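As a starting point, one isolated chain is supplied in structure tokens, in the form predicted alone.
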Amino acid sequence: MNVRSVLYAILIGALMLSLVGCTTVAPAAPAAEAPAGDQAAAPAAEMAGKTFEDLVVGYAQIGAESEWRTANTQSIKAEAERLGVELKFSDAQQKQENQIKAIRSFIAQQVDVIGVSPVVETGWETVFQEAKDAGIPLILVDRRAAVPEELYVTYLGSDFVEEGRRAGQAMADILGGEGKIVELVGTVGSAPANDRYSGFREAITEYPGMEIIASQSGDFTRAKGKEVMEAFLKSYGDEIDALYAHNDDMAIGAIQAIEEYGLKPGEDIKIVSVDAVRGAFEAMIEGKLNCTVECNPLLGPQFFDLALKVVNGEEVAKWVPSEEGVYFPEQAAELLPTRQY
């Protein structure tokens, strides 16, 4: 072979090295690792979970009977719309065949979770199990329901009972532990009023000077707290040495017949009450009032946040309760200015 064929070999076989060489650079490992990467961020994007402004909630609410359930209201609403959540929300008027309509609704509506302030106990359980079938969590807000607890997620409200026994004590206290008391229940069959009733009494046992001689439902209205005393005074007049309001619409209600009747209620007849609206703090600086049981009713920030819990698969409590308090004349005026309800 001469030198011109050797060069011309060498020459070939360079070539032919630098083809082989790019082939094997060639090869796209990161676009092959690019769809693996892909499918993992799938699982991470559904393990996140729901935000409030994914929520879409059902609140079946009692009606508007007191300044209690209007700064209820006020609070879920506000919150609703502070959150970014889709509140579907329902007025039921007192009724429960209303309450139960909105449930059936918002359960075709296939919302991610229900809430519920049951206007009665009783009278619940097959739509709730409904609710459970459509897999729609469902949280009962303010008063409780007789249902099996499997039925609903959790309870967020007051400790009804308590309220009535702090009452019961502070009517013990205001009247030396003797006296005649006439009642203005609730409304009839309500968890409040079941446990406001009871827990008053239970408190009231280790008095025997004191004693109920009157007791009727005022259904938690002013209109009808008013009538009812009415009943009250035209039955038992200056027999009555103190009145015990389930509520305080109710008890500023018959603080209207007591002064029409002409004495003078928070003196002649004294008062206590449940809720701690910024009405009873007014009449307590009138003196018209001797004493309001706290019932907080600004339930909207709990109610968003355990919903969230909820919906995302987190364990809540049972029941979550809320903070109260028991007020009187004496704190009215200084407390009034920060009263939000």
Ligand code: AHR
Contents of the next structure:
Amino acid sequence: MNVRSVLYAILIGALMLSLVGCTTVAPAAPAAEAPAGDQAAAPAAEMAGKTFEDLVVGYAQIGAESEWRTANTQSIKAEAERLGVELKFSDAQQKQENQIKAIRSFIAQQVDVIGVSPVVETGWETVFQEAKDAGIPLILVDRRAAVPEELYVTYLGSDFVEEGRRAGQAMADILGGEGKIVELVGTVGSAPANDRYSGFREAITEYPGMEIIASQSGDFTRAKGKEVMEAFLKSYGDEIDALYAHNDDMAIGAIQAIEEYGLKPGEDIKIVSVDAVRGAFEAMIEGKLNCTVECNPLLGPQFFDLALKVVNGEEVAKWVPSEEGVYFPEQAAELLPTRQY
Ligand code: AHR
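Having displayed the form predicted alone, please output the structure of the form predicted in complex with the named molecule.
All chains and molecules follow, beginning with the one already shown.
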């Protein structure tokens, strides 16, 4: 054996030793932790299983347009604190461009998961694709977006069409199947506005005596709800039998407009709205609101539970729906003390 052969032999021996070393120190994949397909793709750090304290989550909230939204934000923040999750929270002040900026900044900061409640349904494909390309899972919370399913991991939130149907059925019962209705629509182009609009119509088609005589957006706010109701009253006056409001805040604003006009909300004009916030229960106790259909904002616990599952490669359902009820004045006084929002 010449000198060159000896050197080759030493080199090959060292290489083999280092390979043996690698196989013995590499962590074994825990068989029960994730589906086989995900295990193959998941890096070793994820295979070890992250905890809530390891999680960095970016959350792109819409704003603070309603009592509902305030409760929703509070639920997300409180749960992050309780679990020890590092939360990067952004309030977009009702602007889609601000939500898009927030998502891009979360991508740049390489968060583990992004949560977003899309203010409107369309216009998200590009930025969601950017998150996907960066390998950051995205969870839709509260509102859906009109994007291909592969651009988000799951949607956590309500069935807004069903809420619209429930409101329509309640209205039909309250009016005895007959009456002229005005409608305060939510934010134009948003999932709850689109779906509550169609669900309500679906439910009242079987009542030919019910007619929607005017429909306009109040942007989910009290101020706008009041302003648009004033305009409805100016045009239709006491021709109006009922108001359907896509959220309680607009209904509460409209109640003020109806009183200022000299009519009795809840009696002269029947009112059905959506959300079931405390303000709606108070209005029902005062006899000014006839029904509220629940939309649950307390999504914090389920959101972080899903976020952790997703980063650990566990499978989650494509839609995790919230459980919700319908409330009438007769139950309002008893239930108000139990309401959390
Ligand atoms: O997306 C949920 C809706 O958004 C609530 O019904 C409304 O109050 C809020 O602004």
